[in-house]
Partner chain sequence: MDAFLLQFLNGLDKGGAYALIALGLTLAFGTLGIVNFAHGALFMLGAFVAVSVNKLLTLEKVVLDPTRKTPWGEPVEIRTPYVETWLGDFGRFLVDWSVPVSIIAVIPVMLLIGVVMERGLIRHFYRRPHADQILVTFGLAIVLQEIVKHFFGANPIPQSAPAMFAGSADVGALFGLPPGTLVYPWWRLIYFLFAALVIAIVFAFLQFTTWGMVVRAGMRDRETVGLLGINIRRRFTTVFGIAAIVAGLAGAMYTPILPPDYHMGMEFLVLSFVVVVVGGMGSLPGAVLAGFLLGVLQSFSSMTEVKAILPGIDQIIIYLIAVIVLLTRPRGLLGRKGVMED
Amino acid sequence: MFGKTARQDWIFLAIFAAFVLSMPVTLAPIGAGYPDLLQKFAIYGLFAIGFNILFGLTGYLSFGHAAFLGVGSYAAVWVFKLLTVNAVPAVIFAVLVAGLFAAAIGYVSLRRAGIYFSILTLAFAQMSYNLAYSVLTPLTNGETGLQVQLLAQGPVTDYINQDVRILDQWLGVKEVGVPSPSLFGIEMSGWPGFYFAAVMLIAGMFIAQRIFRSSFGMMLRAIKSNQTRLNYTGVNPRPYLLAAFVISGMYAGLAGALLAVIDPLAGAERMQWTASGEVVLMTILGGVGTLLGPFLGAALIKYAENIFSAINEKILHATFAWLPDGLQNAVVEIAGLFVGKGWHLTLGLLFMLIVIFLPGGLMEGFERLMRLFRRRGGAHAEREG
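Taking the sequence provided, give its structure as one chain in the form predicted alone.
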């Protein structure tokens, strides 16, 4: 029924889906089995998978993808305020808006390549951040951020501080206080929110897999390999690049919408250049151009952010309590540089080690281990024979 490659793809997808859905159990021993952290694994993994469709397949490095993450969040919250707190319309609208925004930015940015393309995307992202923070306050509520509010009881004059939720009112949905986003009555906080994000992640992985295996994905790889030679054959690469840019932006918009579904707040900080740099790190750490690598990189960074940043001086003293007082204080002083507020230093060292020893990211390390096991297995079989 299926060819070898197709069968392997379905097996990979089934294993990936089983792992993602079982993360609350499998990651509990390392302290990651709680919903808030696993939601971040799923959402930022989706963000990185989408970014990899552009960067991994075409080689075009965007420093502005956080703009689409922020636009997705704002679009989702406006759906919550104007139409309904149901997550499905918010997600669909956010993906569409992010796609249109990506098409506009991509149309201009893709007129240049290399570092010039990267700088253009960074400039657009910073423009978007500044617009959201100060200029477009009637739409974004500036530094306070856009939030779900109480339902208006009379004529609406201030849509920022009063919500109308037309569909919810038409359907007769009863509200007590400020509502939370839901999926047909199931609130999207805690574990339901994680499983909703996990299903979106699995769907995003499936779409990325189809793109990687398609003729469209092969054309994107050809652009990365030698765009000049492609031009000489009479093929115009810009439509393919723009399509990849838009698809990647829609992934980012979906991730932004999921952030708003989990926590109905949209702020300009999600558009900052640091957020764009973070997704670049996630992709490089995991493995550029691989299917699974970006998700692994996103999980590693979010794990480090939440685990190492939570270690404070009190925890360090308890950990090294077996040492003499003078030595204990010295060890805690040194270790404190790498945890708590200094967790970025640990991440930087980890990133440096991976880039030096595993240029292909975590996936290269995994492939090396697999080759080592195969060689040992083959040698053992020869001895037995």
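Just so it is clear, the structure is predicted and the values come from calculations on it, not from any experiment. Under this definition, the rigid core comprises the largest set of C-alpha atoms superposing within 1.5 Å between the forms. Positions refer to the first chain, counted from 1. Compared with the form predicted in complex with the partner chain:
In this overlay on the rigid core, Leu61 has a C-alpha that sits less than 2 Å away from its partner position between the two forms. After superposition on the rigid core, the Cα of Ala321 moves by 2 Å or more between the two forms. When the rigid core is held fixed, the Cα atom of Leu353 travels 2 angstroms or more between the two forms.
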Second form
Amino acid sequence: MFGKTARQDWIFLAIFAAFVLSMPVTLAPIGAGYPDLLQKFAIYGLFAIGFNILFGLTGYLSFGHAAFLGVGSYAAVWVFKLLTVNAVPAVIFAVLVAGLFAAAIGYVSLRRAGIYFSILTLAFAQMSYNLAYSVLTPLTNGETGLQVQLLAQGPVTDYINQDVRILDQWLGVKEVGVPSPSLFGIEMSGWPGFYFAAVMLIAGMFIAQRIFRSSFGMMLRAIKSNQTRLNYTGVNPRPYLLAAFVISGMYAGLAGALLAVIDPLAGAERMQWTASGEVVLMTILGGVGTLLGPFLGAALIKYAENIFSAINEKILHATFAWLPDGLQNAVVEIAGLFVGKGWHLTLGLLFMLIVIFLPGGLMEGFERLMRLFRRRGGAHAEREG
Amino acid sequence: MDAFLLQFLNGLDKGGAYALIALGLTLAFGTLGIVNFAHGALFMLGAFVAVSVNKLLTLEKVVLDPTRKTPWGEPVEIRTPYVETWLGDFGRFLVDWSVPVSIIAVIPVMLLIGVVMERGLIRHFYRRPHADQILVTFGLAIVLQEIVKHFFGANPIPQSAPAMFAGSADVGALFGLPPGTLVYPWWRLIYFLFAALVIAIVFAFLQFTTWGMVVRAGMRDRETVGLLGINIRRRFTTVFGIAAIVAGLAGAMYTPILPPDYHMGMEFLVLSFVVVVVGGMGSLPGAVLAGFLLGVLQSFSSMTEVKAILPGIDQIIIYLIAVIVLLTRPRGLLGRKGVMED
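Given the form predicted alone above, produce the structure of the same protein in the form predicted in complex with the partner chain.
Shown next: the complete complex, the earlier chain at its head.
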């Protein structure tokens, strides 16, 4: 699956791109063929791929990555409010701001390793979250969340509730009501939004692949496997770590910006530590340190969230209608624990099972299966020959 | 001056909760080397044991009284808790004191949960990386939360302190202030004293009994203790059980201060982890010291005078302190050398 040669890399990327772009068709049979869900696949896939560049390659477990996602969202919405509703400047600005923010936090946090690093990143993320709710309300609009508003008529006194959109005004773009983000006139919701996110995802995957294959990626892996030895060979790992941290922060910023592009509302809850935990979970579930794993994990979790939380008792009764009545009620009662509002229970159990039995995540599972098949195939060949 | 004292007292009971949770976390970490993200869930479980005890005690027998009618013309329902019908005045006392009484249930239940958790799950993670431990216990915490949510619902369930402690104490009088200038809820004072007592018992247990001495020796060098023919693992399992009890007690007694809901544990866990790291991983006195210190600092920073100078400081003070401590004293306030440094 993972080639070592450049040719195989290109083939992998081509297959990935083809799959991502054809998701609306290929995933329709399993009930995932609609834009809202596929957008999430792409956006959280990007988030997880970026997180994996830090955690998968260097082994530094950040528990505060959601902060960059939140910052990206806020930055993007501010661009919508002040400059233009075109998505491109917003995305670029959000990635830059998230990168700067990550550079500042990374510079401090990377002085420590192991669990201390996790706690430091957690502390910074929680500080950002708490401040976004309290003192930084003029920037974040607190609990209401920052959103795109009507154009200001006359002098602007309140930038939260009155937008200026200088660039759009200058270009003479006409606005009717509250505008939604667009890409040169194409409104970025529904399918166009998905394709925009999908293109970003493919680009993100390409960059991640280049990093994995580069000497920089090799250096990051060296940090994970033995930092002391690296020190003795005269290498200072800190710049490499900081670069990895900033890159993965920029991925998170991009994901946050895309969330804002699709739905221009940024709230602080995106920065909470549970959101940081979610991306860790996605990466682990898919397979830490693999290229494809984080995307698979993100997609699987978003898919499961969507499916499991939609199931209710009626559907369960219909599913188990073939059972005798008493048994049916018992089964529905038990199954009801895991679906609908209780889907977090499924998530927690899934999480535990993966960590206990499959520490390498889904990708390790696939590899084991492949090996099993190959061995069986080999045995067949021997017998026949 | 009295505002200052009031904030100090405010910090003590919150600090007490932090210290108790952090103490349990440190016990688990120092003995088993486990980073337990499910510890907050144990705190929450303790609180819900108290809720269950209260529910059991207030199970009511409903009798219809046909002689009296409600304004709607239906017979009046007379509800009396079973314990009251059976035990009379003592029953009434039990219902009133349900929170302290629940301690009797909390200890065995939490011990059982702790031992089962250690034997069933955590034992298999000794040799796995810390990241794996964090992740599996994080998953366990979600599972425990969801189970509690299923049975008790998502809304906070208020519990009341015994009527005797319902009011406020005139603490100011003790310091020679005029009466009424500094009043403080009794239960919060009780909570602080309770936390101090539990901490003292745990320390005395580890310091003055042979059993505790072996555990301390095991924390220093488990291999040598093992070579001396002591089954150190079994003791460590018990220590994990004790850590669970401490967390459970902290949760149960905290219910009159903060109505428990299913995710209260997570909020406390994040803070307690910060507390442990500030105190120094693996240092028991460090955990207690940092717990009280951060509790008190947090409540000072929420004074209006302080907020006027540094807006928003009350929201971030704990994390800010953590960052400063970690950058200047990498091992925390009282951390030992060689713990968690690889």
